[in-house]
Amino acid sequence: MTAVSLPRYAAARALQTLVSFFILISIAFFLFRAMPGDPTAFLLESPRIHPQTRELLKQRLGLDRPLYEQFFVYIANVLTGELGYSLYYGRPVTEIMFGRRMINTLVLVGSSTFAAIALGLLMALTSVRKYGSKLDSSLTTFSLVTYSIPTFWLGMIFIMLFSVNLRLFPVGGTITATRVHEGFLDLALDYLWHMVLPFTVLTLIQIGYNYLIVRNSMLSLIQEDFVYVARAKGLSEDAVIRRHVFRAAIPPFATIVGLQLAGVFTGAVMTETVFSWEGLGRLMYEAVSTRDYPLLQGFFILILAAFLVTNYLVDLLYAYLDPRVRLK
């Protein structure tokens, strides 16, 4: 067997992203048009509504053409960046998901998310540095739990512990709506002090999974071959696990940290809906919740196009580290 070049490699993969985005967003087209419920209701809630007026909204709408036409139009419209106007908020959905609320969510999330993975990492190196010992069994126990508990459940116990009870932390939102701010040190202040309890909620159960991955990755690593050529040099058992063991669990481990990251433009639906943050996963709640078609479009095209990346550079990543991936 031959090695492709890395240029020919990433070609065939790229193209290979492409007939996967257009083929799962054509399952996307089908699968929400399949969905129960008329997506004008919510605009014509009143039953005193004529039925020709929903009739005229929805040839405005486009709604009243064939599926093919209507598939059609919306390939067109994917392909140009045009992902028409939100049924509910009677806006582009492209202006509505970049917006204030992708800022929110990547601040949140995004944060979130590398405090999880370094945290994860730091715990899982010292684990296996005291492999067998209590703190080796308490990390892991933590982990463990964290890992299971329900996002809304852990939510809803920070809010009744901090917010209610102790009244630390506001109960919701990013801001506060009847404060005025004294300039913007005073409004990054309080958008902070939104934003301690789901940060904190975010990360907790995060790093179980990081922790457990990294760590049972390592110790899998500590029975090969270049260990024991390692430890015969005459390292020490914390330069043969740092220096080793642990660079050489990183590579896997790239490609959780690839999804992890990918899902920082997804949103947090259920801590963002608890908490009241005003982010793309509490969008995403409401677009389900009001049948708005283009906007869970909209959403399931982002999403799927930032794994579908993620998912690419993840893969160049191991044919450049590991030339075995590109044997024919």
Given for the second form:
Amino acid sequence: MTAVSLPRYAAARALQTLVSFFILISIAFFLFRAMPGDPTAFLLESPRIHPQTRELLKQRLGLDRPLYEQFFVYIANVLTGELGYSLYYGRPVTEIMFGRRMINTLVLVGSSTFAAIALGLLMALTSVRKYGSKLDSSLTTFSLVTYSIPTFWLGMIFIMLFSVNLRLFPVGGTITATRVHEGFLDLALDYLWHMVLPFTVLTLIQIGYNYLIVRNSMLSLIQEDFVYVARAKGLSEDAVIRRHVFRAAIPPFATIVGLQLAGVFTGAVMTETVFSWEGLGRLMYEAVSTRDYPLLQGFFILILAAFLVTNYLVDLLYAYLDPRVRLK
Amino acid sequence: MSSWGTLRLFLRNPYGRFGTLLLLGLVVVAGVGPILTPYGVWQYGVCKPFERPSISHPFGCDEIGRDLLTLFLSGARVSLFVGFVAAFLSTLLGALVGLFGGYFGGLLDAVIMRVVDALLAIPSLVLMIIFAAVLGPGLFNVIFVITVLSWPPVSRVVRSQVLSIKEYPHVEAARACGASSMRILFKHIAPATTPLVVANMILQISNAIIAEAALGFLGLGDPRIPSWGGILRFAFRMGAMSAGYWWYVVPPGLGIVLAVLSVTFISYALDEIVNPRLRKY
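Could the form predicted together with its partner chain be given as well, to go with the form predicted alone?
Following is the full complex, with the preceding chain placed first.
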């Protein structure tokens, strides 16, 4: 067994990622062109459109050319970031996606993911230190329960409880639209005040998974020889768990966090929809509701690119942290 | 360990016992409930719009005066049906792909595994939403979308187990006796993967129920027979939260939570039994 050097491993994984990208955008092509709900059908087959206009439109969109030619044009367009115009907004898809909405989503998803990781790790550590206690089993039950709650329903319950009944937080939105904000601090505070509930929901639904993964991996690690050695050295049980077991459980967890970012975006779609948070998730809900095919396709490609790149970076990080990954 | 021993351990586990009872209860509710209720799903005007829960309408009423208990019961049917069917089909598809890919190998296997890698890299629920939006709402489309996007993880684990089983002596012996590939595959390899396939199917059920709920909430389910997620969509669009109509919002959500929780508990208990490292240290 020989270890591949890091640059070679990086190159091999990059190639693999590119292959995945091509497979997935090909799937997208056939989904959006060849499916019964052809994105242009409703435009082209409308009786109100003059046949000549229809022909012109077909020519403009390149739909009169053979399928394989359309495929190559599509690939070229994707690679140059030419994703077409939104049917609903009438503006370029990239212009709608990259901007204020993306920032709003990154703030919400980023902060809640961070909080869920910190809390999940802390809970797992507590659980393993008090293994088999009442606290351990309540934390496990709590995690299994939060893991089973649909994101959107948790959001709805929170709105009913904290916004409507207790009037503590706004029902939705990113800022109070009717208010004139005095300076940046006022605006920021208003923004944060609107963020409390969606942030809490998105954090809660992620904690359970993090906790269960780390707890189980720590419980498996505890039987390894290095833990036996650490105990034999005379370290206290607490030090063994904190310094040896916990630390060894982190690198595999890092990979899972990377993979999990995928799921967080789904959570963002549901949370942003319920709380009217002006982000990409809410935009995707609107695209689904209005059947805005070019925008949906844009989302498909954006999500694809984002997750393949994250996965790639996480794999590299993991290969750097744990050289065994690079063994042939 | 014999299968009876496993079952005894499973039922002795509090998570396993609770999960099984809960799931059985829900299946009975979904099976019998819609028959017992005197109202139809689309029978409106049986009570006042948004009427509070009362003895004649224990779950209250929706915006057009439909009995919410009736909606809840038929919603249970749709949610569980989609969950079980989609989980079964995707597990079957994944297991078959894993069996054939792992056993025969070659170019086809390599291509399939690349597709699996690609599909595993991105969140399946987001893909499901996009696929379902393009295909249009409907019960069949929901099952189709969940099935088509859920099989890759199953095929991955089954395939890796097939790779090791096909090197076992009993498989070699069968091959020496002149057994055909199909006979070896389904008589000597497939049975050995059963525990793994069952464990995966249980996971698939909870994923399918969650996915169906999300698709229903986004308006991609069957508009004629709303699932639990579909009822919550109505509640959301009618502003039930702002108006404080908790009876419209709470029951369907609790239904989803209980269904997913029962399956999650079952798979957690199985994990503790099959993986003895988690039992005690």
